[in-house]
Structures are given as structure tokens and as C-alpha cells.
Partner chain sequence: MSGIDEQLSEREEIEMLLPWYVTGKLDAADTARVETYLQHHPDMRRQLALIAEEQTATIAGNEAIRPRFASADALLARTATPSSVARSWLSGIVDAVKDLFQAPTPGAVRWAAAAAAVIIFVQAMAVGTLLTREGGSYQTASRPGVEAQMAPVAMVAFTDQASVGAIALLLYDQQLRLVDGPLPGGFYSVRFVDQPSPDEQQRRLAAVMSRKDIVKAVLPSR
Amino acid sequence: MQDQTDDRTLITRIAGQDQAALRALLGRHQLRVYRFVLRIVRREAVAEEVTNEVFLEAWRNAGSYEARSSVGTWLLSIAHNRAVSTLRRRREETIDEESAGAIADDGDDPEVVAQKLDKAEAMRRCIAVLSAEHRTIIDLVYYHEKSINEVSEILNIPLNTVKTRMFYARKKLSELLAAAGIDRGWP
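For the form predicted alone, could you give the structure of just this one chain?
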């Protein structure tokens, strides 16, 4: 709760044109927003551009922040809207396989590390096959640890729609993983 209070204080300061507060907000949320946007747009340069737009919009609209959700949720909502708008504008579907490094457990031997990397890569490939709506739900819930209520706010869709999409996304992901020969255990 302390971070939310601090974030809200930063937003209040940003509304008063405090550039130091914007830098602090960037430091706290920029990486998370960037990663979220990157999973939607799938191009690093575009993700960087959209992330910059998100914080510019936060700068311009800090005075209209109503604190109905956390600042992080508000920023991700802006990010989602900007990313989707950017995709609509560009209308280019390029498949760019992003390789994200997996952090290995220090206690794992090289074989287990290799298995985890293979499985993580297979998981990323399976997630990439999901529809954009399902991929976004999985991303917000599992990678950004957002609640179903927060996802509903971020995507501006009804709660039951989030639940339904989550059900079908998990079902499809399970089928894709099984088809890829991946069991549910880890590594």
C-alpha cells in the first residue's frame, strides 16, 4: 500500500509539472510498461516509442487521474490502449521471434538449466500462437500479476469477458503445450 500512496503522491506532483516526480515514476514503472507493450506490439523500437507515449500521456493527464485504480494499473491501461492503437495504425503483421533470457536457479545443474530454457522457449512460442486477446490476458495475469478486476479495468472490458477469455486462453495454451510434448511439470 505504501508504493500506491507514493505513486499517487508522484501523480499529484506530476500534475503540478514536477519533472523530478515524472523521473521517479519512470524509474518505478518504465520497465514493466515496456515489457507489457513489447508483448503486444512485438517490436522493440515500436515498444520503446509506445512506452514514451504512455509516460507523455501520464504527464499530460496526471491532473485527471481519479485514483479509482492503482497508478500501475492506470499506466498499463494507457499502455494497452496506445499499443492497440499503434497496431491498428500500422497494420503490419511481422513475426519477430523475441528471445527473452530465462533466469536460472543457482542450484540447478547445466542439464536442468537447459531443460528450463527449452521449456520456457516452447512456452513463449505457444503463447505467441494465441490470439491477441488471449495473449494479452495471459500476459497481464501471469507476467504482470494483475487480478481479474485489474485486467477488466486495464482492457476496459467486462469482468465476465476477462474470465471467459482467461478460461479459453488457458485451455488453448494447455492444448498447444501438449501438442508440443510439454508436460505440466517444471523443468
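Structure of the form predicted together with its partner chain, please, following the form predicted alone?
Chain only, nothing else included.
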């Protein structure tokens, strides 16, 4: 709660064109925003530019921030919109299950990965080869620790869709792990 208060103080100061406050905001949120964006756009240079655009948009629109959500959620919402529109603009293919294996696993198929790696590492790699849509929601829930309402706001989807999308992302993850020889007994 204290961090949220501090964040809102920073946004107020940014609305007053205080660059030091923007630096502080960068210090707090830049890495998380960058990681979120990179897991969508998959290219470091693109992710860095999109991240810069997120904070520039925050700089320009700080005055219209209404504190209905946390600053972190607000920034991730901007980041999601920017990342998705960047993908569309560049006509890049998002990583999906069919194409990801060759990129994410250094040429190994899931079974080989499972033999070479421990379960945790295998799971990390399977998460990496989920569709962008599924990986994004898993990141938001598990890494960014966003609530159902916050995920709904960031992705601009209904609450029930948040729940079902997360459910099917987890199911897909279990299927990928099963294909890699790791049976979790679910679903």
C-alpha cells in the first residue's frame, strides 16, 4: 500500500513535469515492464523501444491518471497495448506452440529437454513456448501477481474470460509437459 502511495505521488509529480520523478518511476517499474513486453514481442531491441514508449506515454498522460488502479497495473495496461500494436504493425508472428520449439529450446524437442533438464527448468521452457496469449496471462498472474480485476483491465477482457483463459493456459502447459514426459496428473 505504501508503494502504491509513493507511486501515485510520483505520477502527480510527473504530471508537473518533474523529470526526477520519472527517473524514480523508471527505477521502480522499468524492469518489470520490460520483461512483460519482451515476453510478448520476443525481441530485445523492440522490447526496449516499446518500454521507452510506455514511460513516454506515462509522462504525457500522467495528468489523466485517475488512480482507479495501481500505477503498476496502469503501466502494464499501456505496455500491453503498445506491445500488441507493435506486433501488428511489424507483422511479426507471435510465438505459438507449432513454431516455438525450434527457437526456445535450442533445437531440442520437448522430450529431449525433459531428459536433459530438471522438472522446474522443463516447466520454464514449456511456459516459454505457450502461445503469447497464454504466456501473457500466466506472467500477469504468477509473476506480476495481478488480481482477476487487474488482469481484466490490463488485457481489456471480461472477468470470466480472464478466469477461463488462465484455466486453459494451465491446461495447455500440462499438455506440453505431458508431451515432454512429465505427467502431472492434471487435467
